[in-house]
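Only one chain is included here, represented as structure tokens and corresponding to the form predicted on its own.
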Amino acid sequence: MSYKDVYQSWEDDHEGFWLEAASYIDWDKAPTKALTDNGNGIYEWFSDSLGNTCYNAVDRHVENGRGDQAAIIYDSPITGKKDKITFAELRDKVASLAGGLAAKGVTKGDRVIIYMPMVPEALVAMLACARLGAIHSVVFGGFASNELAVRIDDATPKAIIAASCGLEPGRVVHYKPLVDGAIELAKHKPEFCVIYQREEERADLIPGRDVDWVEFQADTPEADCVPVEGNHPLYILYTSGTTGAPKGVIRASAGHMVALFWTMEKIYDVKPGDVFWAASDVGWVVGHSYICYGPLLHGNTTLVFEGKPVGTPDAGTFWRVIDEHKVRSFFTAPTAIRAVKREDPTGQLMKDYDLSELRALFLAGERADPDTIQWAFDHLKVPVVDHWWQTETGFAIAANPLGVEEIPVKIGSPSVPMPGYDVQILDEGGNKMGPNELGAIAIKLPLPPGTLPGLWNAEDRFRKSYLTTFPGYYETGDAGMIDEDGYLYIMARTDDVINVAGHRLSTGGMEEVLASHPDVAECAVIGVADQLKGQMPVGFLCLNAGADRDHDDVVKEVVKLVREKIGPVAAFKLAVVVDRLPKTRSGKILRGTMVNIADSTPWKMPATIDDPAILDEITEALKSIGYAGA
């Protein structure tokens, strides 16, 4: 079948289309019907179902003859440890791991936050809390500790799993003071903490709360699968915001097994036993999707990476990777592309390797630059799929299925819609363009199964989010078009949240913290283009009258202060002092436009500007920190 067969069959028919892709999940009740209609735009999938997501991503291929089969592929380079665990080694770690947390009280929609770096057990972890039908909040480890305590508040965990800590390049990254740190400052405390004591650094445990990740399951009986109700969520994702309180994503578990074993085989064209290769952290939906339930789930080997794409020895470490654990289908975002480009432009560390099992590379994240994909395309002679989808979906929206057809590539746009999405390009009032006209991007109701059926405990949140301004509609956030061959081009954000090398950041939320130092009137911080990133934080300063501070310690103080409330994955790095911000007579500050000066594209004086020789001033800023054509 054509990708157009595939998606008209899915048109002709929403609920048999994913009936049909139900039919590959072991059930303990199998679905009699896919969607379930809520009201005011509330939909469920395969509701009346009862299965787990733990025993379809692990006993079943056991007891299907692949307990011998590699599940996990561990591979460190800034630790030089390497190592595989069978699905049979895997379903033993996680029902070992899942009976302490039943022995320590822990039951189906218990909530467990989850802070754990790039190792095997963060995924035996989050499938240990799914065989329970506890709930997980996987939280990036690292994340400073405010932001952590926001999110204990917010979900109210049982238990958080931590480890003792993270590694990057040259430093130890100290987990286990940033866990203490949170839960002093959460008014929700967790009943208690398992602590997986990494080699690189023993934490020291607080007697009473915390246990040791190996003592306290022990001497406990394994635990069994939990069969769950299809609309059970089975995790929590927080997302940034545009305001300071985060939005925490639920995952329900059936629709969510259907959707992603269907996108391994239609999309990444992988079958059961070949592996694939999401470079990206469990702390990010990515992660969740495709690193650790979407290959387990459909058979595949997954790796884990303990690294960077340069530095962890060099810009060659992924070709390294993929020769040497034959990787057949990749996954990262363009910034790491980039990044590897920028320290080997010729590619001339590739020769190195043997790729010929790599079939093809997936980018996403952000928006691939054509440069990018070209320089990949050029050395790696395999298709590069350039996808487009978001925290709140969990899989593609739009992509170019390569196991269904290889479809022409148009660079610069993601391709086309995958079945369950039907998206539209809507003006102001909601009407629907035509072809190549650039307007808001969303996507008609009802959501495919896998994709958030709401926010936790923020119903009213949900429908403000995503679902009031185009009623019948789900807004992306995004703006874009569709050209005439029903390709999608997405091309820019339509809030103020902003890319940092694949990872959505609220400009609102540093504003706050920029705002809480004691010399700052007014602020605002608007995301400028970065080769290497995509898109780098900025941040302006109007100080309180009379303060007469060095401007230079006060952005030391200000950058520093982000990195300690939101943690340096923000990578706020510039700010600059400004008399005033660019306003409407109304007093919204024109941060588009602010954009348009910093990247030097061009822009129109807006008519509702209150003084326009504001933005002389502001241009002078930007040059002196290197931006507006500097």
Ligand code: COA
Given for the second form:
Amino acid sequence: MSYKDVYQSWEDDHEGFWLEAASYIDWDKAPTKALTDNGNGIYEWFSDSLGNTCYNAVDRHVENGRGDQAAIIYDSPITGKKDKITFAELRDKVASLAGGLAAKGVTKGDRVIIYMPMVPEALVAMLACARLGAIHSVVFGGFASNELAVRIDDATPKAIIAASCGLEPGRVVHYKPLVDGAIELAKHKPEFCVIYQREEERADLIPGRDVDWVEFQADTPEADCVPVEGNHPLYILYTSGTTGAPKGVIRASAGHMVALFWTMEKIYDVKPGDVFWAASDVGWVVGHSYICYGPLLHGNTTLVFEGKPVGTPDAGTFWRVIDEHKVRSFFTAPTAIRAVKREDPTGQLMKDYDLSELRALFLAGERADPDTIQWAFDHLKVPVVDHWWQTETGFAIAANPLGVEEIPVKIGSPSVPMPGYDVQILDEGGNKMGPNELGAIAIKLPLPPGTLPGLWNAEDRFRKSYLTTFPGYYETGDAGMIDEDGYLYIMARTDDVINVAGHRLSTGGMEEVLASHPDVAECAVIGVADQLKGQMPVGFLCLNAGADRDHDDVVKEVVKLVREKIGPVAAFKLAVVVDRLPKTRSGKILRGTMVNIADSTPWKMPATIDDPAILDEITEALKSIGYAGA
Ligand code: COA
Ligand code: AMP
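Right, and the form predicted in complex with this ligand of this protein, after the form predicted on its own?
Complete assembly follows, chain above in first position.
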């Protein structure tokens, strides 16, 4: 079947398409219907089914003869460690940890926060929660205590599972003190914390609250898989919105299994048994879908890589891993390839390795610039697939479905909509736009299985964020266009979310931190173009009248504050003090114009600007830090 046939078969029978896909999942009670419409844009998939994600990702492979196959390959150039865990071993580890959690009272529906680096135990923790029907929420290690505390208060977890430390090049990330700090800050207190002690740094445990990962599960019986309803949340994953309060994206169990399983063969073109590698982090949606659940559900070997594209030890690391572990399909963020390309522009380091097993490179998380795609293609000589998706959707909205058909590539486009997604370009009034016209990208409801059914504890926010602007559609927050051949182009965000090294960050969240500085009267944060990371945040600070402070000192203090409050992942390093911010007559800060000035892209004087002279001051300030054509 061609891509067009497959997409058409979904258009002809939405529910039949996904019910057929559901037949690849082992159910305790198979779904009799696909979609339930709860009205007002709220849908559920496979809600009359019963099943367990951990069973499908682990146990069934052992029962079906894959027990001796590697489920997880751990490769950590940062510690020099490597390991292989078979499906049989993974089953035992997960059943044992789940047994320990169950003995301490964790049951179906309880929330468990996981704060761990890229070690196999992070996946074991996720799967152990899934086994019990407990809802995990993984928090990325690059977030600081305050961000962790916000998530603790929203998810109200019964337990936290954390590692003693993480390792960044040249620095140990002290996870345990960050957890302690977060619990101190949070109103909600978890009943207990399970600490996985790493050799690189052992943490002090707090008696009565903390338990050791190994000891606490040593004498408890293994736990069985608990069947859960199709719409039971498997996890909550917090992602950036326009304010400092992150959105808790809910992933319902059944649709997630069905959709991810489908993508492994049809998009990523792997067969069970193949090695699949997503070089991301379990703290992001890519890590949830394609380090943990997707490959394991499909019987693939997944790779847990604790390292960086460059510097661990060099820009040949990716190629070494692909060669050594016979990776068939590789997924990373464009930033990572840009980092490699910058250090090894001629691809010299690739020549040391045998990359003949590699069949495709997949890129997502941010815009893939044509140079990067071309460079990867020229050197790897395999299809380079840019695909577009979001935390909310959990899998690709648009891609080149290599397992169905490799459609012609148009560089700069993440190709075409996947089955399940009726993607439309709308104008401000919600009218459909024609080919090549730029507008808001929206998806006709219902969204396919595996996408978010709602936000944790925030139904109103869910409606306002996604369903209200264009009734009958899901608002993606991205702007772009569709060409005459149906290829999508993603141009920009329509909100104040920026994308730094494939990490989605809220400028609103950073502004809240800057505004908390005692000398800052007013502020704005914008995302400026960056050759390596795609975008970088830049802060503008107006100081309180009478604040007789050295500007450099204030800048240093706010940089430190963002690192402490949000975390190093914000990559907030640049700020300037200005007298005033450019605003419209109604008081709205003209962030878009500031971005254009910073990036030296053509712009028009906004008709509603209050005082155009302020833009000269902004231009000078940007020049002083190397932007605006400096
Ligand atoms: N725990 C703690 N800190 C972390 C972290 C983690 N898991 N991940 C990143 N950080 C820190 C980094 O150490 C860095 O700290 P620093 O300011 O002290 O240097 C900061 O957060 C910013 O990180 P990052 O933006 O990733 O920059 P970098 O300079 O460390 O690395 C790249 C640059 C290009 C190598 C890196 O961004 C990269 O590998 N990107 C790939 C992106 C990716 O996988 N995205 C996931 C979505 S698919
Ligand atoms: P996240 O939820 O962190 O995965 O971020 C999702 C956002 O990243 C999308 O809404 C886009 O703005 C951006 N994004 C992801 N993939 C792509 C892509 N292939 N091309 C352009 N932008 C992308």
